[in-house]
Amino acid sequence: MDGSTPDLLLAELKRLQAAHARGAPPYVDRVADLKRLRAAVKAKAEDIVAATSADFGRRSRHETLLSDVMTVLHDIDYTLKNLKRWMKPRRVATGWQFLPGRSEIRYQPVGVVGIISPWNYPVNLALMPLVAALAAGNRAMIKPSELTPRTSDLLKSLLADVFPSDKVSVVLGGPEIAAQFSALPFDHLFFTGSTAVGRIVMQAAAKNLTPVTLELGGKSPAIIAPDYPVATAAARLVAGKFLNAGQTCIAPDYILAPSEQIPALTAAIEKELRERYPSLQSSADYTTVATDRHFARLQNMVAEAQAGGAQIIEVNPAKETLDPARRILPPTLVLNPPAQSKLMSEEIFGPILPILPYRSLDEAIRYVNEHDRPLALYHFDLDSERTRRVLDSTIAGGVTVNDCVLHIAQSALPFGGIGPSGIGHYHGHHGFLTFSKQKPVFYQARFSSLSLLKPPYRGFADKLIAFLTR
């Protein structure tokens, strides 16, 4: 659906809602839908690689296959394996006062789910919520990012081949269409993007009392313990930070390390980067920054930090002259950036890694807690007691201990932020629950003990109430 107006978007939503009103799909239909989607994504894997790389300018083929294809296939596999169990009504305890009645929770699709997906992982972040919505028995309207137009076109054609238009609909367009989309009276609205835009989406949804899931971002810290092996920390931080050139919502946004450890850590990170990306100009494995505006923003962040006294270390192993038009931003380490700089007050979302010193673990914990609760937190430590202190003393959307970003790949774990980093969860069973109405049901037995409690309240009723309120 292209060139939409508010009236056309609303008509599209009503068409899907009318289809949903005909009845929720049974288990066999949901399984068939997911299997068709899986086959289509697998068949189009190389097309996805080509489209995303064309949209970015250059994007690592392997990173696209891992992050935008494999993740979706694995999530579908996990869902297929467990869906029958998730759909079954679940018996829960009934208060003894109400026996022999019984209680259960039934899971019903909420209706039509709106999904607004971003540009940084344009397939993953459109299809993972869709998998959860379909597993729960819903229909969906998807608004992919206009910043990755080739991938958005591919998603539209792929989904049109797999699903009838009254089950899954894709809406293309720019920010004005996204604004109109978020104002529609969906049964649930799922948004992935920046915190600033998330606030706007939530305001629009509030007018219809539409439930929202917001997957946002923020400044995710990595805390390095004093005696953690520096080379191991460097290798794992580089893997997590420079995946997709740092354009990842859960990438480590800054490092907190003991003061005395910073020279060795910095040297180890530089060594790791030189080995992984020997030529930034020609390496097919180093992803470019996706847009000119984003590229300029990142350059300005570094310039501001440098003007404020920060030490800037650009890692350009071949010492190449990089064409700005290609948006190749070298991996950049920033030591001691000013606290008020944009680099330390905004989510970076690029291949720039600030490194800050701390004198004690308590100081590092205090620094994290003085800022917005992050989407992710990383702690590198071989001491289980110190790790427990960090886990107990901080709040974050998710945590990986002794590595980066890998908690997002665990299908049994919920993924989502808290406060400015997000609202709600998905992935696996948690996505199924997000897009289901958990309907509580109480079944009264033929004999009801409460029938003994009726006016006029006296005698036995007085004694029973006194006992129940003792």
Ligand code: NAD
The other form holds:
Amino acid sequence: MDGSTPDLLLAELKRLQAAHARGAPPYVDRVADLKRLRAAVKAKAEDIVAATSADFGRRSRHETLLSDVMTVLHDIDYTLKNLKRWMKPRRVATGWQFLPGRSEIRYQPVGVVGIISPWNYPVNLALMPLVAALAAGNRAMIKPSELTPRTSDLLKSLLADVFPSDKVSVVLGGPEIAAQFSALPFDHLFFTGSTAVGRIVMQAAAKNLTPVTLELGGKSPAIIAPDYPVATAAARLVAGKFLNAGQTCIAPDYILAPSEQIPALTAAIEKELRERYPSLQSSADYTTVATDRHFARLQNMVAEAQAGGAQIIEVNPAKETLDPARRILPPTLVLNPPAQSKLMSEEIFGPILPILPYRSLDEAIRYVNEHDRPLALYHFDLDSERTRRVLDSTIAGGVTVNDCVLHIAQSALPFGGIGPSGIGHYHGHHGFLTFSKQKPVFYQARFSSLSLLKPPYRGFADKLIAFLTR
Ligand code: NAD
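Having looked at the form predicted on its own, could you now put up the form predicted in complex with the named molecule?
Below: every chain and molecule of the assembly, starting with the one above.
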């Protein structure tokens, strides 16, 4: 729907809630919905590539296909494979005192789910929560990002082709509409975006006691252990950091490396970057920064760090003069950034990689723990004892050991942050559970031993209570 006002938005929600009240879809309908969504996404893959690229200015076709198309198709496949099992009521243990009664957990759709999504993976981050919401039997209203208008239009028409308008509805608009949207009394509100907006969304949801899942951002560290092979670390860090030009919530934000290893690591990262992006101007694989505002913010971060004494290494192999209007920001390594700079206090979300020295692993762990709990943490280490120490003594939304980003691709792992980096989880079964009421049910048996326990309490009751409280 367009031209929204708070009243129109509320009417839209009521329409979906009324449809939900007619009954939760059975397994076969959910499967049919997911299969139709899968077919539509597959059929529109090239349109998705074109729309996201036009929105960004230039976006790697391969990275769009991998991160915005394949991920969604795989998530649907994984869900289809497991949904029947997930939906089955689960028998759980019953206390012996209550036998022969029995207990089970039933999975019930919560109703109508609101989904607010960001611009950086505009298809993935709208459709992955939708898949989980539909699998759990819900209906959904989606508010995609205003910063990727072509992709948001495409999502709207794709979803309108697949679903009746009282099952999935797309609301277009900027922050004002988004604020009205998050104030609606949804049965669950799923937000992906910045920590600052996440705070506002949670406040809006609190007024309705709407449960929230917040998938937020933050500064995700990568710790390199002293004897870890530098070339391997460099290749994997570059892959994780410069995917989508660093505009990835779980991109390594900064590196913590042993002081003596920094020259070799920096050289290895530069080498990787030169090989991957020989020409920034013409490489179709090097994504641009999505908006002028983000471009200016990133440039200012680097300028401020430089003014504060940091060493800046811009990797521009063909020494091209880049037109700022195209928003191609060269991969930039930053050594010795000032601790108080924006670069080291805000999420970077772009192709800039600070490298910080540490003297002991404890110092690196302390640095991580003195900052907000990150969305992701990366540890490169061949020593399992040391790895265990890092895992046990830091807390983060998710971890990949000896690589970057890949924990997000494991369907069986929950995905989500902790504290400032998010609340709640999704992906696979975890998403199904997020959008389900896990309804506990106790079935009393024909004969109940508890019926003997009743006033006036004497004799048998005294003995029974003495036994139960022994
Ligand atoms: P953003 O918070 O600016 O916007 C996200 C969405 O919120 C957009 O749809 C926007 O319209 C909406 N919005 C804006 N103002 C709002 C308000 N007052 N009330 C309700 N909604 C409002 O984020 P962004 O710039 O689009 O995305 C980048 C951020 O998202 C980064 O911080 C990144 O780390 C984070 N992110 C997190 C994940 C994750 O899975 N945890 C994934 C991608 C991005």
